[in-house]
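Take a look at this single chain in structure tokens; it is the form predicted alone.
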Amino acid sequence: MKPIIFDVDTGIDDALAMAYALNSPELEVLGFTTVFGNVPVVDATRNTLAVLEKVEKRIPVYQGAAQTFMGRDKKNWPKHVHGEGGLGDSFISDPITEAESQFAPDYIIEQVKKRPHEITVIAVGPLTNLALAIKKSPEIIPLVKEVIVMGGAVNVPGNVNEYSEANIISDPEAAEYVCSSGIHLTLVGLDVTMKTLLPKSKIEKWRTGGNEKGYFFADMTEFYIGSYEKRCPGIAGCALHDPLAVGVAIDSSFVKTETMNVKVVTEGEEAGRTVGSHQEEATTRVCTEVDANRFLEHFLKRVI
């Protein structure tokens, strides 16, 4: 089993990715770390705990950064995409379980040092927690086996504006800090995630079992598909952004990659833009192609 620390800003596709990871025997999810992004960090923590209770799993959760790497507050939350609380219109009561007291970046540092060269970090929100961990303890850089990031748009337009993808633009300084650190990085960006499509017709099967978990995920995902429909009328589905990062952790053959040097623009009109170039010292694997049908089939077999 591959030991995983899963860094989330739990909105709808994070929740789908969580279920996919937790139902995959190839992965040993050691803990979840939370960060602001789709929602404020306190809501991301609540949502993460709530999803774990829905899927009946007990995994520790560590709350992380509430502000950007440079100490700024995020002002705009994508409520039109993930709903008021982050999981669509689904009512989320306060979870029974609570988050651990340890700060998420400190947890990352501790676990990486405890299991050097073993741990893969899957990061599907802003990269603030990882940047803070590296800044505090740069000695962990060669000790992390791999970081798989859902973020960026190297060869395609962004989804927030023509330049930037949502996770990267939420904290471009953190993304640049991580990308320039030399850590083993795989970027699962819009280049491939927008080629994955979960059809609305597939999620009806989640309700056939008549269990609460199936209805929860179906209702939540329908809300998410609704946000896609407003932007792309007739799409009748949604991209599986965060789940694809999990898929790559399970089976890297789902994608093809190119090794690049990736820089992140941190200011000006193009802030958040991920710029890839081919250089001899390049260290980042950028996903450029995806076997979308095979990945979707694999995801659907495991998510619910």
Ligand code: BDR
Second form
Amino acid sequence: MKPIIFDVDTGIDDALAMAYALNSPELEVLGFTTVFGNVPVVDATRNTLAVLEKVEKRIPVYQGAAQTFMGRDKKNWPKHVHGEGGLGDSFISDPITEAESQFAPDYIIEQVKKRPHEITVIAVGPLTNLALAIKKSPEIIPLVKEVIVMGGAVNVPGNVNEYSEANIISDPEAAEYVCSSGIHLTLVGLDVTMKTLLPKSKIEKWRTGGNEKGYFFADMTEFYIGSYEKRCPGIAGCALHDPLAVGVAIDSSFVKTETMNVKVVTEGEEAGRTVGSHQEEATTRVCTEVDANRFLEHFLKRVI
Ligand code: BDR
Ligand code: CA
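Next up, the form predicted together with ligand BDR, please; the one we just looked at was the form predicted alone.
Shown next: the complete complex, the earlier chain at its head.
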């Protein structure tokens, strides 16, 4: 079993990724860390706890950054994509469980030092928690086994604007800090995630068991698909961004990678752009191809 710290900004596809990871025997999720992104960090924490209750798992949750690496507030939340509170438009009661008191970056540092060269961090929100952890304790850089990031758009257009993907543009300085740190990094960006379409036709059967969990996931995924349909009429599905990062942690043969040096543009019109170049000293594995059908089948067998 791979020990995992899972950094989330829960969000609908984060919730799907959580369920997929928690139902995968190859992974042992030690803890979830939360960050602002799809929603403010307190909402990301609440949503993470709520999802854990729905799937009936007790895993500790550590709240992290509320602001960017440079201390800025995020101003626009993508409510049209993830809904008012981040999990679609259905009513979700407040979780009974609570987050731990330790700050997420400190939890990351502590765990990595406790288990050197063992821990994989899957990060599917802005990279602020990881950047803060590295800044405070750069000695963890060689001790992290791997960081698998859902983020970026290297050879394809962005999803926020023509250049940038949502996680990276939410905190470009943090992303640049992590990418240039030398940490062992795999980038699962829009280059591959936009090829993983979950068709609307597949989620109806989640409701057939009549259980609350199935309705919960089907309702919010339908909301998410609705947002894709508004932006891309006729698409009838949604991209499995965050679940693919989990898929890569389970089985890296779902993707093909190219080793590149990745720089993140931090200012100007192209802020948030991930620029990849093939250089001799490059270390970042950028996913460039995906076996989308095999991944989708694997995801669907496990998620609910
Ligand atoms: C990423 O942005 C968020 O909206 C999703 O949760 C995903 O992590 C996709 O660009
Ligand atoms: Ca996310």
